[in-house]
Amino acid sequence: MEVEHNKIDRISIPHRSRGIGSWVGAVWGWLDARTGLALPLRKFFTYPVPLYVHKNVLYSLGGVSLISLALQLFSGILMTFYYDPGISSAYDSVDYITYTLPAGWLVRGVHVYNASALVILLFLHLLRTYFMGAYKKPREITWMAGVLMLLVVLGFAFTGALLPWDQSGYWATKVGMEIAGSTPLAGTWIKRILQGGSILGQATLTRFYVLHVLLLPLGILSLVILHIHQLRYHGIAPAITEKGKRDSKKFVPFFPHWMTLDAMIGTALLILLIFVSWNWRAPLEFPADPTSADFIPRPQWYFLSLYQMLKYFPGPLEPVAAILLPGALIGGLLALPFIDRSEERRPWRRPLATALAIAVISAIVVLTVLATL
């Protein structure tokens, strides 16, 4: 009874000439009494990252794709409040959101323009994961969550895009439509499902609307804990170089040390998209026309490198073009772990996985030009 005394007078309320510190560690002693919070955040800050991880930036690219999914999901949580998916009233609301609502531009514009950092940064983790080979035993789901999430983010983009129900959200998710419906097989029921019928309208304005805000956040936030779990359970990587591994046996706090540069990152990229918000406001095309006929249609720019393909693939070559290539793509990214399974980690001893990415990323990058031509 004794112990059970001393640990009820700890937690109590402290007397009001206490300073706020007493205070607030008097509420977070309740609060680990009951929850027993205290012990897995300590080990989550506490958890010792190698001083070469600490001292390399691309290491920050992880975290600060996080804060990026933060922000995009924060502004998107706002803008709900004022968004109406209607489509007599969704394109209204959201210029009344752009030009009418106080800060409204600055919430519609970070994650207008958020969305593209996202997908960069992203890309950009997978990347450097990949050509550090840390994809490779035994963090294959780590990987796999990875290449999922950049697919999950992908989706937020199409389905985000008709949202506005602006000319251009509207003919993109037409000929995105059209793109789906080509599938072998299965293209028909596909592309019905998403558009809730057999023409672009109310329907497909609601499921595009609650893919958007319920079930891809779920998605992402589940994948996102999948990843980090597996990333503390099976630690970062070993370093590939010999300063590396000498930095490897090394060790600094997640917190303060790595948490803060990603903070400092994080809080650049907001200022940064601040900057453009204010400078060039979140484009608002006129609202949607069916009926137009001269409107050219023009995806974002993280689609045009399969909206040019398509120009190679013409009639009966198109599912190749929209299935066939990308889906080979993703699924030699996922099955990438268990095709590649020597040891061997740096780039420069691994020349077909090194030269097959070049080849890629030279071929999206070529392909994005030739689009905005």
The other form holds:
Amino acid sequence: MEVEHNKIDRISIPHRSRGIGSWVGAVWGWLDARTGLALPLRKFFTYPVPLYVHKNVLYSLGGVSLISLALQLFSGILMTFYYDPGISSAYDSVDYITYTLPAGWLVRGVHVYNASALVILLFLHLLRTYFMGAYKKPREITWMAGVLMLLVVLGFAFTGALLPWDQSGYWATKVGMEIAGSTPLAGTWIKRILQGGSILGQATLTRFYVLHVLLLPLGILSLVILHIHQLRYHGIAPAITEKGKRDSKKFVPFFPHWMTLDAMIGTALLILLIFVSWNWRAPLEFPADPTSADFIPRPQWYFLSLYQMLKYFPGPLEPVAAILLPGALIGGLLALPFIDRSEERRPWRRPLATALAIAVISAIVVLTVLATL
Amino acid sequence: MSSTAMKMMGCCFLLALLVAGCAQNSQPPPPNTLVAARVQQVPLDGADSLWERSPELRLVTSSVKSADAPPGPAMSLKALYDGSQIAIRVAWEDPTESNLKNAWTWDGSAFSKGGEEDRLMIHFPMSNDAEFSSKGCAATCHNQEDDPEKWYMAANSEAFRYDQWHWKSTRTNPSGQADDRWLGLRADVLDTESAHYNDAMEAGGEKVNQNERRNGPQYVNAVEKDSPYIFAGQEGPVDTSQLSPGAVIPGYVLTPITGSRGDVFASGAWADGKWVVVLVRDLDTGHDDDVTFTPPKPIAFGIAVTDNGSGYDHQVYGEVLTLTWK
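Since the one above is the form predicted on its own, can you give the form predicted together with the partner chain too?
Every chain and every other molecule in the complex is listed next, the one we just looked at coming first.
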């Protein structure tokens, strides 16, 4: 259904007069009379989505990322019922979830593999926004919230890796702590705060657990709310192609049109995650042995580029690869709307920005591939 | 099909490749991994063609007595499993078949007792054991501690126990079994053997074939006179007048073990300088003195063999081994 923008207000969600059942309408009417929720919800769901956006599946990356995040929260909450954050019991509890608890393998598999999917989706969403110049004025806050969300998701990955207290998580965290400790001036302090002491032990696991299940979820939910608010406040960035501009005057309501498309892709994602979890059980290494001398730590694949870069900056130069370059990249991304202030949004008219992004992506891909060889 | 739908499918496909790639790119398979292949029913016969389905793991053992000792025999391991059982096939070089442990030899006027046997030992931790999983047998028995007050040839904590499948060429192989035991803390700190405990047993096992004066056998095999073994029911009285000098009489009377101690079935055959032994056990015996296998959960294990010697004289594979499932 395609409608003109000025007609969109006539589309409404079911309420008392058009409810599915009279009891739903009655309950909703009672709730609306006391909360006034009907109007903002109606506005949210009938939000006019430009047709050029609805036609381009790349614009669904944000919505699918949100679905992916919801899957993470849901599967994470389910696992929290069984996870025990003690260094002598964490491994056994994850072992129980993975190999004994009915469907535990599925919940953990979805959680583990969806973590990768979420990183990919957010990264692709960020790239789409970058190349289409959608970070520019007045959408600076939307962009920065998105960049921070990607960082928070990487924080989830880092803290989550330790929770099973297995060999790979333990030693990857050990390496991560060493990197954090190499930060000039504040390294020792950062490491001690994260680690909760001089060694990687119970205090570290407790801190990572609190970060993973409480602080980071609160952080990302806040950022999601801010991101969506800004998106709705400023609207989706205007089309950059002639064809898109022609479709800019036509709209479809957010519900059911766009939500249906996102839900379909989200369902496909869930099916894919179930398939992957079924065929490749989420890995669980043997329990962490801090006295093990020959275990070779390997970070998750999304940290492999950083891991590879460390090899080129040995010894005292390590902070360059571990802190300086990633810090510059993150800082550059956050400051991007203030650095690139031109109004031109077409990537082919912004050769420097486009070439820079391609160079950074290529470097990340090449470093990741080299790390796997 | 609309272009939107096609793009959507393209994106899903790309995402599928990426996520599947990530799944494949998880940790590389650890070294020393024995992969158990799934079959309809595991075989007890080491020559069964089903063993071709299992990838072979090759190892070279080393002596526990001295680091300078020559390497022990090379081994080949394979594993299969079905819905209820696991089978592990171990082949190793052994130039002689030794199956006359404590056998009696008649010299024409008196008996003398002697002889050892070949053995195979496999240890599995019965719970999640970080140290054994990263160091294997070096975490328990072979920690290089010489002080008998310290743990050695035993578990290092009462929190951990190790299921031990002890196949013996003389005492268990003829009955088609391995001795199912477990390793724990030493009951007597000065006695290494006191760390070895027998699984619960209902009946059966080996009975020393020795007369009351302990200077000769109590029985001969009255049914199969030339057999190197005597099974319960085959016992006959010893009549030295019927023995020619050099006659050998088995040192044990064997009865198949029932109960948890008899959980591990075995078939061992020696030929052409090589033992081929197959051990078969239920994935879950329901006994609390046995390890439970829960595919696809990987499990660490250690392995050792003995050539014509006591349990202590074994050659061990020093690194941790991992049993996985496909």
